[in-house]
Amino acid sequence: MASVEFLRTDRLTRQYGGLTAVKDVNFSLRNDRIHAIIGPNGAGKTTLVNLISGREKPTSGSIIYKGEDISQQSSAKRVQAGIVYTFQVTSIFRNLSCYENVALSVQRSLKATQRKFFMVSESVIANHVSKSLGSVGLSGKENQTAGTLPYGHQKLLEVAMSLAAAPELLILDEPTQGLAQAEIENLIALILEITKSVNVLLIEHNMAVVFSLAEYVTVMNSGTIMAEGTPSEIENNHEVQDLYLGN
């Protein structure tokens, strides 16, 4: 099936007093694609995905998701609609087991689609937890306390929690930060597997990761989009080389 646009922003702007973090951004995401956003620190990348995920509200402009204006929807409503954002800093519950961490995400996701006092059976939860942990290679870690996992496995647990929310769009913010090279390679393989069924929006400073994963790249600078294209087009863009790639 041909790739089609399922999310776009129209002149999206976010101001903080006299600072404009995102300015008149027209951005679009198509399905069946790994889309990366790159740019120097302070370029507006995280602010843009905060706006898309609902963690922040725009000063002006709009966000259209599957034909609906979601600009003023809460982040919780957007999770229900399929937009799930993993945070740059691992946001697991360190004192709970891996099973309990993922089970909380499952319960939130399932209850969001049912009436307010719907009770989710333990067998249904267990099935979703097992599937989510297995998808990131953490089968057998169900009873381990999350805070005792190696850092790389904590990041995988966070991805499992995100997958348990049944996303249509998964936003990954610096997923390889703090990982060893072997862990990065495993995470790349995992993301490629995830994208067989989920659209991925990736913010990443590691250009080797970006160019090995992304099918399309948006480059931001000073709150605006300065370039877009395939990895090859971006890699050979002289303005991008001067600004960000150091060539």
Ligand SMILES: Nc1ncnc2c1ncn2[C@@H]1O[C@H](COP(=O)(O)OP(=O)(O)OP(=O)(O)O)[C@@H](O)[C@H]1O
Second form
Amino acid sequence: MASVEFLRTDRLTRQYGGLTAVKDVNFSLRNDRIHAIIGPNGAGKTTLVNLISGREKPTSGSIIYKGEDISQQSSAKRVQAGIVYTFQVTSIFRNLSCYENVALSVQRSLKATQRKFFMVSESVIANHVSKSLGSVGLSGKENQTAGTLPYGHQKLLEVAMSLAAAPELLILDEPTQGLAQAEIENLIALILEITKSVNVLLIEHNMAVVFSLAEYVTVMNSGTIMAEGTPSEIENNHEVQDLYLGN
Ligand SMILES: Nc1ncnc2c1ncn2[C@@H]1O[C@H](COP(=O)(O)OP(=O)(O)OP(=O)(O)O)[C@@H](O)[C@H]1O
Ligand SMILES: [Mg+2]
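Since the structure above is the form predicted on its own, I would like to see how the form predicted in complex with the named molecule looks, so please show that one next.
What follows is the whole complex; the chain from before opens it.
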């Protein structure tokens, strides 16, 4: 697969009152690498991906996805275009079954015309749901109420929901937060599997996870990009070292 830039931001800026959470950011994603964003609390990581997914609108600047300016598009439109996002905090419907959660996500990813067609075709949805649950290792949990799953499984369910939306870009905001070590290792294996067919953008505080997964790393601080490069370049960057040592 040739290396292609499929998403870029151009001087992307988001202000909240007097605070500039993301400032003049030129950020680029290519299709041939797992990309991680790291940086201290409040650096602007979640805001940047919220702008990319459409949960937030920019104050100024633009987002270009596969040649098209999507800056003003709704997040629903972007999901249909393949930009799918999992939240920093779990966002499953706790009272619905695992099956229903994933089926909703399939529905949401379909365009209105397709939705009409798929309404009559429950078997197509069922097929997507079982494939998605299977790929995260939750086969057999279809009828379990999502809120009763152990936390690690809720996170996996969330990944299954994202995969069911057939993403081209899957944005994972701190997917390992709150997971035990064995669950983290499982999730790393799962993400490596996913990235064979989906571009992954990962926000992550756990450096062991970043360095075992990412092929390219963007470091954010105070709303701007302070460094970018391969994991080893980032590890050896003195400014980044100072940032993390708090000097
Ligand atoms: N909806 C909002 N209203 C006001 N300020 C906000 C809002 N969302 C984010 N901010 C502020 O913008 C800045 C960047 O926040 P953001 O959540 O993007 O950081 P982050 O890098 O994801 O941090 P963390 O690692 O803690 O998740 C912070 O100062 C935060 O308080
Ligand atoms: Mg965040």
